[in-house]
Structures are given as structure tokens and as C-alpha cells.
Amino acid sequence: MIQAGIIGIGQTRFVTRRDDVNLGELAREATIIALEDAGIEFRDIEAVVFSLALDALEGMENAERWCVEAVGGCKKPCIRVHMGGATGGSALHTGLFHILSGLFNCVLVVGAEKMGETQDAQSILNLIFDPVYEREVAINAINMCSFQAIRHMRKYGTTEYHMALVAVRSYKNALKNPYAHIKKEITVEDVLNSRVICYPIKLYDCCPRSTGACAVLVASSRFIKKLGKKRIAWISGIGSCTNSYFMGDRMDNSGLNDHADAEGLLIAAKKAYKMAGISDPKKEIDVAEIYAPFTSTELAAVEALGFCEKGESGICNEKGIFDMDGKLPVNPSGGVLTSNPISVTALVRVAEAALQVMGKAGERQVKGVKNAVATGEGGSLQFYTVTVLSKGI
């Protein structure tokens, strides 16, 4: 049976912007860093999965097109993946895939945003929504978030408080992450008090837009073997779920979908966790990091994840059990509050996910992980990718 990890792992500063390089240049300042670390040659790349989001945030078509050459892909098998904010985790499984065909021993997962070069994101984002029954009463990429917030607000008495407590504990741990983008100590006051964007969703409560590049390598047992790695994050589970186009479709009378639950990330977590072999992922899941855009955005993940029970996520914030310090801490590199490239935020969670398992996570690494978790989460809140990564199969 042919298993599969990651051997190398390659991400640059995100910030603003960056007007010194373009979005090949910065693909391939990651993919350097990545092949550095696991100590190989752009020679041992079989094939390329360009991880790329929206053509309209890069302001080109088809933009891997003329990126692919300085990632090393040139004359080797190619493949863009699109999947929204799902992007990077779409893109690693792609990747996964590849190896696990038995065709491939070394794949190189790469992407990278300039998100700053863009006038107006949310104005392109708007454009995912249904022209005739949703765009036209101003469906868009914040308030699908807020609806969902106040559904978790009135289904289980979540306040304004409990997702100010996301954004510090993010803010916080971004601080101790030298690749975060926002590095900048808030408070619940600060929070509260800032500027309603759309309620209850304040805008430390929200993302920021990033630039930056992420590249992640994975390998076959085979070649890690034939390569001596011993610091290896295994992929033991991905799973991976698609919700309805239609964001009214997202109540019903069954009670199993409410916009109040992330039902597709529970999906997609109970596929590797089952494929991994994890039964309770409250003990056996050691840290988390979670594609959360928006601070209500985490506290449904957190329940769907199995971490807590739903409608527990906010009481749990306010123990501090998703803390460094706590029982299963979340997004200790800032998580996306901090830091935002659309087309890898979800590969950096990858990344970030294999750096705690292979002890390589620096200032923010917590102690004794043997199993992490990482997300990614696309379109209207429609597309959804786990994987869990173990320092052992």
C-alpha cells in the first residue's frame, strides 16, 4: 500500500503587497523554501499542482499558465485546481492523488496571491452569488458569514463576546508567527469597539487580504524512505464535502441542515477522521488549523470538527480550551484572521497543520502533537476539505 507525507514545506512573509516580484516570482521564492527544507532538487518534482483561485484577483486569465515554469514544472505533468477558499486544500488532495496512483513519488503543491494588486475583492467575490435570485438583493461574501452568525447567536445564545474572543486568541498567537500578515495585540474591548462591517461582524471579527505564496511537497513512502526523512507529517486523512449552491437552501425541517452548523466541514472531518482511525477527536486531535475568516466562522467549525458540542464552542472560548495553552489549541499561526492569500490560505493550513506534527513550528509549536487537523472552507460557504496529519501511520 502506498502512503504518502509531507516532506518540505515553503512559505513567504504575507503582507499587502508585493510590487518587487510577480505571481511567478513569488510562487517560486515558496517552492525554493520548500525544496530547501526537505533537502531535494527542482530535478526530483514529478509533477505540479498549482493551487490558483479567481482569475479576476490576479487581473490575468489563466494566470498558472505562464507561472509553472518558475515553480520547475515545466515539461512535467500539470494541474490547476480552483475551489474558492478551498483552493489549497483541494489542491493537497490533488496532490495526495497523484501519489497515491502510484504514477508519482514527488509532487510539488504550490500557489500564490496578490491580492493587493486587486481594487475591489469583494466586489469579484460578490460575482459567485446567483445573478437573478441573489445578487440583486446584495448577497455577498460577508453577510452570508453574518447570516450564519446570527442563526448560531439564536440557535445556541452565542454572543458578540464569544467571537471577540476568537479574534484575540488569534491575534495573539499571530504574534509568535514571522509569516503572519496582521501582527497586533487586540483586546475584547478593541474588538467590540470596532467598526460594524455587518452585523454582528465587526472588523476585527473579519480577514484581512493578503499577498504571499505557500508550497508544500508530498512524497511517497518510497521516496522518504530512499531519502532518509525522519521528520515526516504524514497524510493519514482527508475527506471532503459540497453543500448547496443556493444559500437558501441551507435551512430545511429535517434538522440536519442549518445554516447555524457547518453539515458539510462535520461530513468531511467524520471522512478522515474515519480514514485516519480517529474515534474521538476531542482526545486524539492535538492542535487545529482552521479555515475561519471570520470569527463566527470558527465557532461553527470548532462543533463540526467534533472539538466541543454544538452550541458549547463559545463557552469553551471563554475557558480557554482552544488557547497554546489549552486542551486542543486552534490556529496557533494566527489562523486566517491574521493572514489571507485566497488561492493558498487553505494549503497554509496544511502547512502550518505538518509543521506541528514535524516539531518545526518554531515559537508557536505546541508540545507532544502526534495529530493535527486543517481546513479549508469555499465559495458560499459550500465546499469543504479536511486532512489530518500524523507523525505516525
Second form
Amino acid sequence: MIQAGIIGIGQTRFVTRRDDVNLGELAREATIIALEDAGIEFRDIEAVVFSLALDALEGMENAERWCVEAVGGCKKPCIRVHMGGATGGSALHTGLFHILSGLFNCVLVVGAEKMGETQDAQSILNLIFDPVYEREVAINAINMCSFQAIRHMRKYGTTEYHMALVAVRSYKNALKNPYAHIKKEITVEDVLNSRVICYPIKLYDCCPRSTGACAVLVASSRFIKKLGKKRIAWISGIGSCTNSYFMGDRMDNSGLNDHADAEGLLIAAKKAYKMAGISDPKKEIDVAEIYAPFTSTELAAVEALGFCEKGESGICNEKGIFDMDGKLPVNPSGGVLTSNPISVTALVRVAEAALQVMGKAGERQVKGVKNAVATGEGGSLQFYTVTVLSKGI
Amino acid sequence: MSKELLFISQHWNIEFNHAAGETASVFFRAIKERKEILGRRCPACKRVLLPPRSFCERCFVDTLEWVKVGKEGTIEAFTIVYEQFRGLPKPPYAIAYVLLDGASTAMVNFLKKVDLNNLQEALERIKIGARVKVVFKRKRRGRITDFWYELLHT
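Form predicted alone done; form predicted in complex with the partner chain now:
Below is the whole assembly, all chains and molecules, this chain first.
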């Protein structure tokens, strides 16, 4: 049976703007770093999966056209993947499918984001809602997550203080990540006193708009053996799940598929854990990189991932379970709250989880990582991806 | 060679004339002509879908029956927006998902006629579980903004 592993990782520093490069050149920077990391060359790449979310954020339709040659895609098969926030997770899975098909031995999964070139991000994100029933009600990517947050608060007694704890931890972790966009220390009071954007989400509950690129090289066990590479993050399990388009469908009080909970993530995680042979994620997962653009999103996600019972994420944050020195560190990179280059954010989660497994995460390294999990989340909490990376397979 | 970096400013201005489709057209005409809110019942799971859709995503079957739902309901989720987003309404404004009586799914719209200037005071009134009514615009065009929600007797 073919197995697949991550052999090389490249990230640029995430920033507000990059005026010295275009989108393809930015993706090329991450690609070159990943190739050097793997010890291979452009000619070794057999196919390219391009991770690119909303065209309007880049101001160009089919913007992958502009980029694939910069990452060595000419004369090779290229596929562009767009699943909103889950784009990078789905792109990684697409790269994996290339390898598992047996048709390819080395695939580049790469993307870049330059959303800093428009001030209209939330008006663009309003366009992800249908023009008939929902768009005119001014929903955007922030308030769509407020609806989840307010239901979680009501259902479980989660508070803005619990949300603030997530922000403080993420910001603290980001200080040790050389690629992180926002680097500053904040306190619980800073978060609680920050201005309300879409209640209950306040400024410091929100991710920034980031510019940057990420590249991940996925290879077959055959290719890895030939390369003689030792530090590999094996892809041991994946899962993916799609929820309904209408958020209101998850508010029917049936207790099933409640918008308070990330049910799609729960289903995706179960599949991924099963594939990876993980029966108790609390014990067997050593570190997690979770796609959570808002503090409240992470609270629901850790529950769906089985790191704690439903409704207990607030208390677990109070206990420091997800801190760097806690039982199950979450987002050692600082996570999405400190860097959100939408097109590659979920791919960065995979990259960071892979670095943890490879033992190459530098100052943000968690000790003795055998299994790491990375998630992606797109649409109105609609598309979920889960990837488990392991030291052995 | 000068190292000055240059910029190219561009603006997207694209027009669409979206078809509402048969199902949404019936829904919007009922609002416009009769001040009625109509859902569609799934013949398999019996859920009344609101906003109405021609199929049930859980049962994979077409919905066929129109059901008139109540003009009052319960808030299931809400937000109060205090930030100005480009191209979106002037804050503050409240948005609520409401489960109208007789419907199985919640429908989103603006929640109006409540003072939002003081958040804590607004939160005393706007809660999950609070009862609201549907209020229709006098001049209706057959759009979702033909109606909004208002809190009932507070």
C-alpha cells in the first residue's frame, strides 16, 4: 500500500502587505524554501495543487493562472482548490489523493494570499452569502461566527472571559513563531476592553488580514525511501465533512447538528482518528493546529476534536490545558488569530503540525510529538477538513 | 535604479440580475402580496424549511407542499454589529436568526426597533429565547428586506 508523507515545508513571514512581489512571486518564495527543506528541485515536482480562496480578495479572476508558472507548474498537471477558509486543508487532501492514486510520487501543494491589497474584505465576504435570501441581511465572515459564539454561550455558559483566554494564549504563542503576523503581548483585560465588532466578538477575538505564502511537499513512501529522508510527517489520517449551507438549519432545537457545536468538524475528526488508529485523542494527540479565525471558533473546535467534553472548553482554558506547558498544546504557532492569509491558512495549520511532528518547530516546539492534528474550516462553518500527521505509520 | 515601488489602483463594478427561481418567487410574492411567510415541507422528515427550498438536503427528496408559518417566533441566535464595514449598513444594527412558529429552521433578518447604543442594556432585551414578531414594510418589492423582526412586548 502507498503511504504519503510531508517532506518539505516553506512559509513566508505573514505581514499586512507585500508590495515588492506579486501573488505568484510570493508563492514562489514559499516553494523555494520547501524545496530546500526537502532537498529536492523544481524538476522533482510532478504535479501542483494551488491553494487559492476567494478571487475577489486578490482582485483577479482565476488568479492561479498568474501563479502556477512561478511555482514550477508549467508542463505539469495543476489543480486549483478553493473551499473558502478550508482551502488549504482541501488542497493538502487533493495532494494526498494524487499520491495515493499511484500516479504521482511528489506533489507540491502551494498557495499565496495578498488580501492586504483591498480594504473591502468583509464586503467581499458578504458575497459568500446567497443573493436571494441572506446577502441583503449584511452577514459577513465575522458576524456569521458570532451566531455560533452566542449559541455556545447560551448552551454551555461560555463567557467572553473564556474567549479572551484563547486570544491571550494565541498572542503569547505567536511571540515565538518567526512567521507570525501579529506579535504583541496582550492581557485578558485588553481583550475584554477592546471594541465590540459583532457582539460577542470583539477586536482581539478576531484574526488579522494577512499576506503571505505557504508550500508543502507531499511524497510517496517510494519517493521518500529513494530520497533517504528521515524526518517525515506521515499523513496517517484524514477526514472531511460538509454541513448545510443555511446556518438557520442548525438551529432547529433537535439537538442534532447544533450551530453551537462544530458538528461537521466532529464527524471529520472521527473519520481521521479512525484512519490514524487513534482511539483517545485526549491522550494520543500531542499538539493541535486548529483553524479558528475567532476565539469562539476555537472553543467549539476543541470540543469537536474530542479534546474535552462539549461545553467544557471554557473551563479547560481556565485550567491551561491547551497552553504550551499544558496537557494538549493548541496552536503553538499563535494560530489563525495572529496570522490569517485565507488562501493558505488551513495549509499553514498542516505545515505547523508537520513541523511539530518532524521536531523542527524551533522555539514553539512541543516536546515528544508523535501525533499532531491540523484542521480547516470554510464557508459559514460549513466545510471542515482534518489531517492527522504522525511520526511513524 | 530607483527602488520606488509603484501601485495600480483598480475597482470592480459588476452588475448581476439574479433569478430568484420558482421557489423563492412564490415565497417573495406571498410576502409582497399577502404579508404571508411560507415554508416548504419535506415529505420524508416533515421539516418545514424556511427559507423555503425545493429539496430537503437531509432526505435528498423534493419538497412539494407549501406551509404558512406564524408571524411570531423565537430568537435562536443574534449579533449586534458596531463596526462599519465598507458597503454594508451603518452601525449599530442587530441581526437575528428566528425560528418562526411552525417552521423547523431559523431564518435570518434584521432585528429593529431596539436601542443598541448601550450594549449591556440591549443585551437585557435581546436574548436567545426572546419572542419576536415579523413586521412588514409598507412598500414591498419582493425581497428579504421587505420584512424584519421586532421584539414582542418588552
